[in-house]
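Next up: just one chain, as structure tokens, the form predicted on its own.
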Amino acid sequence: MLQLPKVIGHRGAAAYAPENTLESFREARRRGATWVETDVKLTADGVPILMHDASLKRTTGVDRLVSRTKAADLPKEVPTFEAAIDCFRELGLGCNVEIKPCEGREEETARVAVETLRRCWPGTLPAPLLSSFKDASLRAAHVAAPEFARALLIDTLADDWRPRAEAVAAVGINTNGKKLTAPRAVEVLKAGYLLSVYTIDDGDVAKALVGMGVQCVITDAPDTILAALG
């Protein structure tokens, strides 16, 4: 059974490192995270990297869209999934990796990150939850790794969560905890479903969700939820 901790790192600590970088994640072990969140997509030449957006230009000032640079060509800042793996196991962090794909490569970024997980996550690491609001994505997963843990990524939690959840043999969700509420909360817990919530940097919102039953927080500042959390 997956077991998660009450405070993931979001993008490593991207209240204080630039996020998806492995200084980033550093940051969050030496704030107290023992696991982390991360996006991962693909390369022109289909090399996984850590990356959130489309387009490179938010986070390194190049203009210039993933799906069209090869990974020779990336800003030296931004790591490739295996260097992430490698920085992982030197810090003993956890991850919930993140399916990110760029628009149209929703299965064939779920089946390298898959693989690239069998071939590298170490075994003294807890096992990877892999996560994505993209169903397609973590079909794609479940049926090239089972074995990897799945949480579907909804930003407001509609009627229609729980079969779409079935539907990717889901064991968690997790959600955007501004707009949950404790009914949804609750619904969600009796189904037998884990429950995350994104991104929370406020510690007396943090407590009043795990109030309601959140299992864990994602968070820029892992060290302020660690601190209001106890």
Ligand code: G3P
Given for the second form:
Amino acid sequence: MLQLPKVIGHRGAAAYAPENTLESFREARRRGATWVETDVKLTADGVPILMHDASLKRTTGVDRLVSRTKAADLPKEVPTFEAAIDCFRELGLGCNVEIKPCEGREEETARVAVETLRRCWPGTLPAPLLSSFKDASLRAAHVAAPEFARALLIDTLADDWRPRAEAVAAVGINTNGKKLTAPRAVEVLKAGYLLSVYTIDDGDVAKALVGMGVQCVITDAPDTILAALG
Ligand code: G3P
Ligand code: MG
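Would you mind generating the form predicted together with SN-glycerol-3-phosphate (G3P) now that we have the form predicted on its own?
Let us now look at the entire complex, which starts with that chain.
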């Protein structure tokens, strides 16, 4: 059974360092995180890299779509997924790998991500958790590599959360902590799913969510949330 930590650093430690960079993972580790979350998508030539947005613009200033950029032409601060895994090995960090496909590449992105994990994930680290807002990505991951645990990302839990989770054989639900209600939390936990929330940077809010049964808090500020949760 997958063991999740109480706290996961969102995009590394995005409150303190540029998101989804090796620097951000180092900062997360320095601030006490044992796991980080990161977003994986594919370049034009099919290389898995870390980037949240479809465009490089917000985080690097380069006004170009990831899907139109070859890996060799990426700004140097954008890591490949493989480089990130090397960094996790060095730091001893676990990872929630969010599959964040460019439009139309939902299945391909999942397949490349799990192939990379199979090839590169160190046996010394805890097994990773895959997650995605895209059911099609999780379905493809399940088919290609059922050994990697999956969590369905849902911003606001609606009545269809359970059939959707079952369809991808998810072990967990990762949801927006600011929208989670106590009855939905009970429903998810009673059904036997792990329950994680994003992106919570306020200690009191984190404590209240843990009081509702939430097992894992994904945060830009892992030091703050670790201190709050004790
Ligand atoms: O995986 C949790 C969280 O990262 C999901 O939302 O938009 O920050 O990738 P986003
Ligand atoms: Mg994410």
